[in-house]
Structures are given as structure tokens and as C-alpha cells.
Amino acid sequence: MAAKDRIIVALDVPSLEQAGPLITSLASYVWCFKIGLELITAEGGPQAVRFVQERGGQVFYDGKFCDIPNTVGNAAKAAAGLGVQMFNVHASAGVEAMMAAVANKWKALVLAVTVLTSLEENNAHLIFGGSSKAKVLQLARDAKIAGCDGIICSPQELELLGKQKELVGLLKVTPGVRPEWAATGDQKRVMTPAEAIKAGATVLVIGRPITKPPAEIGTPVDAAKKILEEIAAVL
């Protein structure tokens, strides 16, 4: 995979009035563009996927899909009718409703969320009973099991599911990267680009650092292109 190939710019913005100019300038340089919570309450999903393609942008639908497997299944076929290059569905959802999306994904790849990066050790004790480490590994057989295409889990976890041989195949997408110019924000287990792409991630979701750089650096353009730099001196 080219360097272009492993970046996913978040559009974690309120409006596509303030999305467009992000998309024009980004296209050529990444491959797809992810459509959170946000954008997608505040302008509709099937709105926002076409407003980035008729830009010549490659969407990741960043639902979240989390119910019973019927309604999974279902809103699976919804984002995969609308073209998207791929979609999440929370692991701990279930083995059932995560192989309800794979039923339904038709061209689209399905990901399969795993510990929200946000989540420090005390919380994921808290909300999981048990280390982040472990809750990411369990998560990451049964969306293997289930069929998804690949999983979502932050850079701290890498090391540890690259060494387990029953998850070979698995695409590990990546957020909580920040570049050592950029601020961490609210993200807590995270890694620089060319750390998490030794560590074994296939591609990288990046948001602030590239679409709110700091004054140093640039415009959104050239704080990707310094990412893109970083990321091909490792491959």
C-alpha cells in the first residue's frame, strides 16, 4: 500500500458547508474520508456520503452500528447501498449482529470497533471489568469469528494482536495518531504515524492534525503532506 493508502482524514466537523473545502484540497492526498456522529445528525448520512463523492472523495461510514442483529443487519444494507468504501459496527454488540452487518455489507468492508481510544485504563476497568488490552484482544477473535473485514483499536494494542496467528488477515485501522507537532486532544492511548504503521497498523485515522494544523505547520494540505512523508520513510 502506497502512503496515500493508509490515511483516513475524520471529518469531525458540524456542517458540510465547512467539510467542502477539506474534501477539495484533501482528495488527491488520502484515501477516504470518514463521516462521523456529527456530520452525519446534523446532515443526514445518504446527504453527507453523496456530498463527499460528487467531490471525489471515498467515504468510511463512521456509525457505530450498535443494536439487536436484525437492526444491524439492516442498517448495514443502508450505508452499503450508498456506496461507502466501508463501515463499523461495535464488536461488543455480538458475534450475531456483527455477522448480520458482514450478511449485509455487499462491496463494503466492515470494521468492527473495538476500545474507544478515548478510554483510559481506569475507564475501560470500569465500563468492561478488565484492561483495555484484554477487552481489545477478545473483541478482535469475535469479530474475526464473525467475519468482518477488519477492526478498529488504537496503536497501544498493535504489538499485541499482531502476534496472535488466528487474527491474521484482520485490517487494523487506527485512530488516537498524532504526529509529535500535534496536540493529543482528548485522545489518551496514542502513537505518531510512523509508530503505529511499524507496530502493524494498515491504515491511520487522522483528524484534527490534519484538518485544524497548528499555525506552524500549514494548511490542511501541507500537514498531510508531512504526514505522508513520515508514514513512507517507514514502509
The other form holds:
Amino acid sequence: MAAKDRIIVALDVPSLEQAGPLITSLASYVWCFKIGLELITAEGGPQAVRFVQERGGQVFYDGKFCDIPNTVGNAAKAAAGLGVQMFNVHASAGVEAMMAAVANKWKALVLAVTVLTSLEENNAHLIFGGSSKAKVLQLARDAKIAGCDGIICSPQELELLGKQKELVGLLKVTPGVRPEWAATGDQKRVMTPAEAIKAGATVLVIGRPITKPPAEIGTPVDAAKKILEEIAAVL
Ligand code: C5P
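Complement to the form predicted alone: the form predicted together with cytidine-5'-monophosphate:
Below is the whole assembly, all chains and molecules, this chain first.
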């Protein structure tokens, strides 16, 4: 896989008007654009997907479905019908819900969200009753059993996941990626792009370091090029 195919840009902006210039300028430097809850809620999911597709971009529909199997299955059918490359479901919705998503995925890839990269260890204990690593491992196994194509986790869990024979073939998609020059923001379990790729990430989800780069880095395209160089150096 080329460096370009290792980047998904998170389009966390409030409007399609703001997303437009990012899509047209970045489309040839990255694999895919992630439409998340902000744009889906502000502009409508199908509208946002079509907007990206009309500008030559591929879409990761980050709807983070977390509901009963019947609802997740029907939401999956709707997302797949939009012609997106991939969509996701929370692994904590359970194996049956993930299976319902897989049954309706058509040509799309299904990713399972494990433990959000914004959660610190004490939050993971409070919410999941265990360490983030233990929970990510358990949820990754559930995702594999359910037939998901991949999981979303922090780069910090990749080493552990890579040692599990039963998880071979599962795509590892990692947000929580921060180049040395970017602010961490609300992300807690982070690594640099090069570290994440070396640790075994299949694809990196990167938002603010590309869409709102520090002034000294330049434009979103400058930031994407810098990250591409960093990734290419370790491939
Ligand atoms: O701006 P930043 O690089 O932090 O964006 C990361 C993106 O990945 C956000 O859109 C966020 O919703 C998403 N995400 C995440 N952690 C997860 C799953 C998705 O940060 N576990």
C-alpha cells in the first residue's frame, strides 16, 4: 500500500461549504474522507456522502452505530446503499448487532469501534470495567467473530493486537494520530504517524493536524504532504 492509501482525513467541520475546499484540495493526497457525527447531523448523511463523491472523494461513513441488532442492520443497509467505502458500528453494541451490520454491508467494509482514543485509563475502567488494552482485545475478538473487516483502536494497542493469531487479517484503523508538530487536543492515547504505521496500523484517521494545521506548517495540503513523507519513510 502506498503512503497515500494509508490516510483517511476526518472532515470534522460544521458545514459542507467548509468541507468543499478540503475535499477538492486533498483528494489526490489521501485515500478517503471520513464523514462523522458533526457533518451527518448538520447537513444530513446522504447529502454529505454525495457531496464528497461528486468531488471525487471516497467516503468512510463514521456513523458509529450503537443500537439493537435490528436498528444497526437497517442503518448498515442504508449506509451501504450510499456507495461508501466503509462504515462503522460500536463493538460494544454486541456480536449480534455487528453481525447484522456485516449481513447488510454489500460492497462496503465494516469497522468496529473498540475503545475511543479520547478515553484515558481511568475512564476505560469506569466505563468498561477494565484496562483499555484488555477491552480493545476483547472487542476486537468479538468483531472478528462477527465477521467485521476491521477495527478502530488507538495506535497504542497495535502491538498487543499484532500478537494475536486469531486477529490476523483484521484491518487496524487508528485515530489518535499526532505528528510531533501537532497539538494533541482531546486525544489521549496517541502516537505519531510513523510510529503508528510501524506498530501495524493499516490506515490512519487524521483530522485536525491536516484540516487545521499549525501556521508554521502551512495549508492542509502542506500538512498532508508532510505526513505522507513521514509515512513513506517507514514503509
Ligand atoms: O482531529 P482528530 O485527528 O483527533 O480526529 C480523529 C477522528 O477520529 C475524529 O473524527 C473522531 O470522531 C474519530 N475517532 C476517534 N477515536 C475513535 C473513533 C473515531 O478519534 N476511537
